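Shown next as structure tokens: one chain only, the form predicted on its own.
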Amino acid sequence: MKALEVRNVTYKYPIARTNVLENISFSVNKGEFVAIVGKNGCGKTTLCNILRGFIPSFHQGKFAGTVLINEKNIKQMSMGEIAVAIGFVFQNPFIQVSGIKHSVFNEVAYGLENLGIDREEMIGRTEQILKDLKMNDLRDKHPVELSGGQRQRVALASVLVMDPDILIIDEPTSQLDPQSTEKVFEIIRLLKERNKTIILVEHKIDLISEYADRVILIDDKRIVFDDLTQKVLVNKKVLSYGVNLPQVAKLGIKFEEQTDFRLDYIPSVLTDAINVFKKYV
């Protein structure tokens, strides 16, 4: 069942020339991965914006198209039942703190309190996410407090205590250290486990290919690319979109461009490539 689709939508900014987006289409099945690439200024965010609803309803524009939600058309939901549906992470996590909680547990609690969902509930909801990314140390802290990379995992907290079946998280390690990185995606890695529909924009394409099911590569207003992780990532031409490849695939394009043998196929993660060299060493 699909859990989301765009069909032809194109979109303009109001003080823009020309388009941003032209005519994309495409769908996302639910429980499935899929992450969207593409050098900068070439959509992502857009993109994600009008799959949360903020085009056009907040962000003024010449749009067109369809965005259906769960076989429902996004025109005919109001933003509440958008939020419930649809769990949104910022790029900047500075921008998604509210500013007004004085702990992260009152913070992650605080989409909850606005739902109207009742106390004892909100609490053990709140009580149980802290529980499962591993944050409780984060619990009395004031938000203001804390890193960029412990603002990040408590606006992922704030989201997830929420339950959306879809979550379109845009470029959540920009600002981040190494380590910060690795444990947000940890987080990613529990959602990808409990099934959750996934969409994520993100420049790290190492963590891409070991994540992601499926890559969607954007350029120049268009959708170039939308095929499986192992497909799109391994094909040089995608280095032409400015868009980087994983190392062991580029490992292994140079092998066979500088030897007389061909690979059973280009690796894109590190198991694969360990299984494809193991029989040149």
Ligand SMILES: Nc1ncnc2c1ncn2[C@@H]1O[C@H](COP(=O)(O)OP(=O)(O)OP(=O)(O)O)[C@@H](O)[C@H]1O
The other form holds:
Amino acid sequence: MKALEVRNVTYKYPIARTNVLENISFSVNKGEFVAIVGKNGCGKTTLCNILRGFIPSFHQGKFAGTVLINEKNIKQMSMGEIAVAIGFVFQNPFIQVSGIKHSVFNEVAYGLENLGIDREEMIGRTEQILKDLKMNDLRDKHPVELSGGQRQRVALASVLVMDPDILIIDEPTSQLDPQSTEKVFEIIRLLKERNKTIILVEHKIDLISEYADRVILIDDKRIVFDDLTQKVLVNKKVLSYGVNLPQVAKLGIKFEEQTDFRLDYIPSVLTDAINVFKKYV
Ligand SMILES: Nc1ncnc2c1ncn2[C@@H]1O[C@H](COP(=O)(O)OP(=O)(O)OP(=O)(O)O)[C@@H](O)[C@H]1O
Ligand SMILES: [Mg+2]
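So that was the form predicted on its own. Now I'd like the form predicted in complex with the ligand, please.
Zooming out: every chain and molecule, the one shown earlier first.
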């Protein structure tokens, strides 16, 4: 079953002279983990806002095309219905805190409170998510006292606690140190194991290559790559779109360029790199 489908979407912001995205089409199966990459300003956040119906509802502009969520046309869904189907983590964690709750615990529970969920269950689910994300030390802090990285984790927790089937996560690790970044990817891996559909916007290509099933690369208004991660992230052309390749892929490409050896294939992840280089030792 398709969790998301985008058909021939074209969009222009109200004050812009040209389209930001043009004739974009792709679909995401239930349980798939898709990474969206592309250089700054290529339209990744715009695409996320289209997927959750924020464009064209709130941002005006010129929109054409069709978006389906769980095979239902988004036009026929209310914002409330979309919000239950899709959990959305913003690129900027400073926007996502509600500003009305006085502790991290209440902030994380806020979405459940809005859904009118039973108090016991609300507390239980909030406790569990804080435990899963190893954030218990933050539970009594005031949300405005948090660092950027802490806010980013609170923003993620407030979305995960709602347990949506589809997650759209826009650069969840931009403020995080390497250890917290790995933790977020581990959490995303767990979500995938629980058959959640995940759309992740990220620049950290080494982590994408280890975790994502599929990569969509956007450049100059359109999709230039949409294929399995191990096929996209070994292609030298990716570099020409301002997107990096994993270190191991770059090593494989350089190795072939500078020696007479031919690898069985260009690796995109560490375990593959070990396998292909093994025969030369
Ligand atoms: N509200 C807006 N009104 C007009 N133009 C906008 C608006 N928001 C974004 N844009 C423009 O649309 C283009 C795509 O922006 P978007 O934020 O989607 O890029 P992005 O790929 O998410 O970039 P980044 O990697 O920096 O987050 C940019 O040229 C940007 O200037
Ligand atoms: Mg963005």
